[in-house]
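The chain below stands alone and is given in structure tokens; this is the form predicted on its own.
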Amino acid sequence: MILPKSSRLTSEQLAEVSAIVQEFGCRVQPIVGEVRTIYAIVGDERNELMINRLEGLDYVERIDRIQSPFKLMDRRSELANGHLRIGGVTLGEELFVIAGQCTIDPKHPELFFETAEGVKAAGATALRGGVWKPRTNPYSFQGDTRSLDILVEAGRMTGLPIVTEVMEPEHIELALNAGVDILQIGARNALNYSLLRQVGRAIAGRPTAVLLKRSLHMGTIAEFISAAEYIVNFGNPNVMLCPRGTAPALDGYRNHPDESITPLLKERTWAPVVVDPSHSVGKAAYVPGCALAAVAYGADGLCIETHAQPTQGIGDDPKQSLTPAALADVIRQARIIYELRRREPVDARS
């Protein structure tokens, strides 16, 4: 991680280092912050002589090097000195909840309306509205482009940033157009690395954020934080890890609940965390303990499925969405959490 004395680097500077590394099979990423820009090494960075050259420059204050299967998503990386605010919220600053229906039925926008504003009144800071949908039977609702229209009115009634999950390289670019804040990465795709590269080059030089889901087969915490490294490589640290249940399915919920690896997470790397309870349990009934536990562990903000009437819904709405008031008490209750945390922190070595 190379971090130069003024802001940025100028173009002839960039062009002088990029010629050393690339000298040693690296390449150069800018990851561009509010104030100050700093340069990623890709490649192996062990080298001694490539660090002495860059060291030996006059504009450079230092290099830090990162020995790790993630450079960029490490906590020890320079990124871990920014901050992820969307919305006028800064995560790991105040609770982020994210909240909306899982799936918006295009014949029925006034539902997905109705749910907005309930979202909106119960205190969430992001709606979230599925347009298509991963669907393990090919002859399910796949989800309509049509909702799109609807997913963006809402968030303009609402004024709160849209989320919603794209699975396909056209997806990412009818999303971009639109306006949408947060693209969602859902855990069927969490380890299509080639969506993920994609992603991070498409919104290279934005503002939008993405919500990284974890694969229901992801075996360990480097191969979720490293599947994070993909699409950060092209330059926008703007990601969230979210957990949300693994396989195989604990009895009686729908996936094995992992809210629990929160710290696990945060040990390992600077990006927020935040969890999905309602696809962890897959009942409503479940949802408020399984978002307590998250936040109780750790977690920066929440991923609830709203829906302002759940038996209308489609798709797993109808059994697995909170009604806007439900939300609400559960908004209220982590906060709460959620501040206690912050305020006073438990030393278990005391």
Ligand code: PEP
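Positions refer to the first chain, counted from 1. What you are looking at is a predicted structure, and each value in this text was computed from that prediction instead of being measured. For the two forms, the rigid core is made up of the largest set of C-alpha atoms that agree within 1.5 Å on superposition. What changes on going to the form predicted in complex with this ligand:
Put the two forms on the same core and the Cα of residue 46 is off by 2 Å or more between the two forms.
When the rigid core is held fixed, the Cα atom of residue 30 travels less than 2 angstroms between the two forms.
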Second form
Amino acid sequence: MILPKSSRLTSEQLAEVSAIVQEFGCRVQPIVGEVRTIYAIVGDERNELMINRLEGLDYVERIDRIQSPFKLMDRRSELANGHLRIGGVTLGEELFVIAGQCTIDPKHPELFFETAEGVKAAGATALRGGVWKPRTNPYSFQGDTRSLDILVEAGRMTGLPIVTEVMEPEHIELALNAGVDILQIGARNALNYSLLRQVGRAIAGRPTAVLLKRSLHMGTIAEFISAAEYIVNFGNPNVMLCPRGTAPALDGYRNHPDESITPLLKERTWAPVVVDPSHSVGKAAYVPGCALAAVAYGADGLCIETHAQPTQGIGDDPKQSLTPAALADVIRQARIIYELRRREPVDARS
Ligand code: PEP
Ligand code: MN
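Can you switch from the form predicted on its own and show the form predicted in complex with this ligand instead?
Let us now look at the entire complex, which starts with that chain.
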């Protein structure tokens, strides 16, 4: 990782650096952070001669040699100084709450508009709505591209940033062209390295963010963070990590709730953690407790399935959806815990 003395290299400096690393079979990837741009050396960057030559350039402050499978996502990376800001909310300073329907019913836009107004009134800071759905059963409703217009319209009505899941290159393009603010990579695709790369490449140079769900089968924390590294190393660092429960399920829950990995993620990476309690526990009655626990563990945000009329929801998830009124209660309580943690952090060794 090349850290320049100034906030970014000039094009002549970048050309010079690129020429040096190319001699050693590597290439340079600029990563545009909030504070400054840093330059990842992609390839085998351990060559001492190459490092010496780069360190000798008068505009280079230092070369960071973080020995980690996720150099950019690592807490020690210079990117740790950046802050993700979405829709007027800076993650890490204020609780970020994504809420909305699992699936948008293209036949009932009015239901989604009602949900959108409801989540806005409840205090959510971003609106989610599933346009394309990864369904276990191939005969279940798979989503409908026409729902994208409904999501965009609801975003416009409420002024909230919008979130939807993408599963294919075509979805990425459609979502970006429609102005989707946050692309979700779902649990089933979190290990799809090809899709991770495609999303990373597509959002480079844009303000778009990514909500990366944890795969049901990601046993280790490193695997989860490495998946985010695939996206970030194309240049856009706006990634949020989303624990959403793993397999096998804890008896009684939909998955094995994993909000407790929040402090482990925060210890190793600078990325904001946005926990999804809905898919974790799978039943509305259990969602508030899981959401509050996530915030107590230090989460920066929550992603909560909410439906104005849960019994009218299509897709798998009506039973786990909160009503906007219940969401408002959860958000109010979660903000109290969030503020308490910020104001009075407990020193475990005091
Ligand atoms: C969803 O967010 O509706 C969803 C399908 O999530 P996951 O990928 O976590 O199952
Ligand atoms: Mn869902």
